[in-house]
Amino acid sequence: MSTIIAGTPVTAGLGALFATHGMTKKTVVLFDEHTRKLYGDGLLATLTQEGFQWRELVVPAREASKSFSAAYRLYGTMIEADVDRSWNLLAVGGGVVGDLGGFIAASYYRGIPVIQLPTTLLAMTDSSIGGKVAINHPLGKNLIGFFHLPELVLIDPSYLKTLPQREIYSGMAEVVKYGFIADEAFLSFLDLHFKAITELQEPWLTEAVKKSAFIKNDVVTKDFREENGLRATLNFGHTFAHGLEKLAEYRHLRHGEAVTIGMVCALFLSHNLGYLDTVSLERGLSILKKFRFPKGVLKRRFLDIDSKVLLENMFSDKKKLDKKLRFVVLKRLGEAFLLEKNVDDKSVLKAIDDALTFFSGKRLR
């Protein structure tokens, strides 16, 4: 499985680290326009000082970069630069760069090593870990891809200081998810220190990031290809979230914002189906109530949506099997499982309606 290293500066001693993991000092460095501007000069100078031979690739900082056309262009640049299978690829950025870089590494010369250097909270705690790499298709997100584990995941929480608050809250959704699905004590820690973490205060920030990363890595280690249902628990709230993202055209709603809403729906579904008790439901909702959305986003992207329309769009979720939606529910806080039985539409709609009531501030019946 992947080696995860967290610290500041995490890029110190890269040459020796690569050698320890059997990788050469020949690296393709993939940035987006934002990460190139913020970190490029310093990182490339470090690589030069460490004796690396490197080639630089830059893509636009948008979801549309996760495409065949972008990958095809990058393949061409690498071929022209005589990059062969002795090289590796270092992906520096958020989920888009991590996914695209992993996809290219998995497919170029039938696979070269990939190293993830995530720069967002969402990437540090979720998308950079686990080896799921993909690009988008016009008919759906992340439908074309591979399982290709990174050799290294290098996490430096100091990078988060460049992020706007909206991105911090978006990433925090995945952090809280780990508490819900795997560790009630961690959920209590997040509840207690939520404000400090979202304000990037130490040592709580690094503790939250490291704990999240190691929980995901542990789940992936035990169920790499989703063969026993454990890895599927990482999708708590995501079946609802993917429908919301589609309705928002994958542009107007951050992934973490959709997951926050989706987890509220999933909590209600867990409760309504008889798995999660009322006290646990209320405790979970109180934590999710701490999240903040930009003005108007919650209303336009969820409260103004008909629950039946959302359900219809959830069927674009790649996690469905035999045209049936799959849901992760909680048995208790800190313990999730994949519900094998089919959930009827009425129950799903009830969970969505309960979440609409919750977010609108109306009293729940």
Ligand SMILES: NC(=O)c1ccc[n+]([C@@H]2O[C@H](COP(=O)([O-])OP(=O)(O)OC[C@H]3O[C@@H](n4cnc5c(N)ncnc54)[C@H](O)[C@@H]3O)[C@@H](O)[C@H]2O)c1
Second form
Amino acid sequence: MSTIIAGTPVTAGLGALFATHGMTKKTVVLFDEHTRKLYGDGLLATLTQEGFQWRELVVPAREASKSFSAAYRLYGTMIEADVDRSWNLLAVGGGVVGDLGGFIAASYYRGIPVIQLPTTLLAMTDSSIGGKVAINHPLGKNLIGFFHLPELVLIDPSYLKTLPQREIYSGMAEVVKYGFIADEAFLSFLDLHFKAITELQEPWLTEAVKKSAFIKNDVVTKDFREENGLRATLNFGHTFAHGLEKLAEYRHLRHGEAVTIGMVCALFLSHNLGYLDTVSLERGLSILKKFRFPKGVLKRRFLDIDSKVLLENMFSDKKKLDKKLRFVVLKRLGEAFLLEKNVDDKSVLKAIDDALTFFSGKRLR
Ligand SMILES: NC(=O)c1ccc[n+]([C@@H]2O[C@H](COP(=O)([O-])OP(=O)(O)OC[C@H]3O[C@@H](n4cnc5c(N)ncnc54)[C@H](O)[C@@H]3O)[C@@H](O)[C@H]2O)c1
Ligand SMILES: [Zn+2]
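Alternative state: the form predicted in complex with the ligand, after the form predicted alone:
Now the full complex is given, and it begins with the chain already shown.
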């Protein structure tokens, strides 16, 4: 598995760290336009000081950069710069840069090491860990990719100071997800310190980031290739979320926003199917109530949507097996499992309707 290091500044002593991990000081640094502007000069100066030979690559800051054409262009730049197997790639950014950088590293010269330097809350706690790297295909998201574990994951929460609030909430959805699926005490901690964490206050922020990264890494270590159902629990709320993201054309809703709504649906589903008791349902909902959406987003991207239309769009989820939707449900707060049996449409629609009622502020049932 990967070595995960958290600290500020996490790039101190980078040359020695690379050497310990058997990597050369020849590094391709991938940014998006935002991370290049915010952190590029400082980081490249550090690399120069540490005696690195480096090349920089920059892609537009958008999901569309996770494309074959972007990767193809970057391969060309690397070949022209004489980058060979002895080099490695450092991905500096959110999940877009991490996934694209990992994809390029996995394929270039049959694979060079990738080092992840995540700069969004989502990337620090989720996408940079676990080795799933992918680009999108016009027919679906994340369809073309590899398992390519990062040699190192370097987490420095101080990068979050420049991250817009909307992105903080989006990442926070995955953080809360870990509490739901794996650790009730962590969920209580998040409930108690929700405001402090989303305001980036220490030590709560670092504690939340580290714990999330630890849980993700632990799950991935135990079920790397998603074979025994454990890794699949990371998809709690995601079957609903993927339908919402598709309806929002992958643009108008942040992934974490869709996951927040998806987790409300999944809590109701868990309860309605008889797995989760009422007290736990209410507690779970009270945490999810703390999430904020930009004005109009919740209404347009969820409340105005018919539950049947959402269900139809959930079927395009690539994780479906034999056209059956797969759902992760909670047994209790802190323990999730992948439902093997088929869930009938009626139960799914009911869970969505319950979530619609919840978010519209009406009383339930
Ligand atoms: N590989 C996995 O296991 C995995 C898991 C979850 C999500 N993902 C992928 O991650 C992607 C989403 O990642 P994301 O939410 O990080 O989005 P993102 O990479 O698009 O980043 C969001 C925005 O924040 C900007 N940004 C990044 N760091 C910043 C900083 N420190 N300060 C200011 N702005 C900053 C980016 O430029 C971008 O505009 C999706 O493509 C998704 O498929 C992958
Ligand atoms: Zn997710």
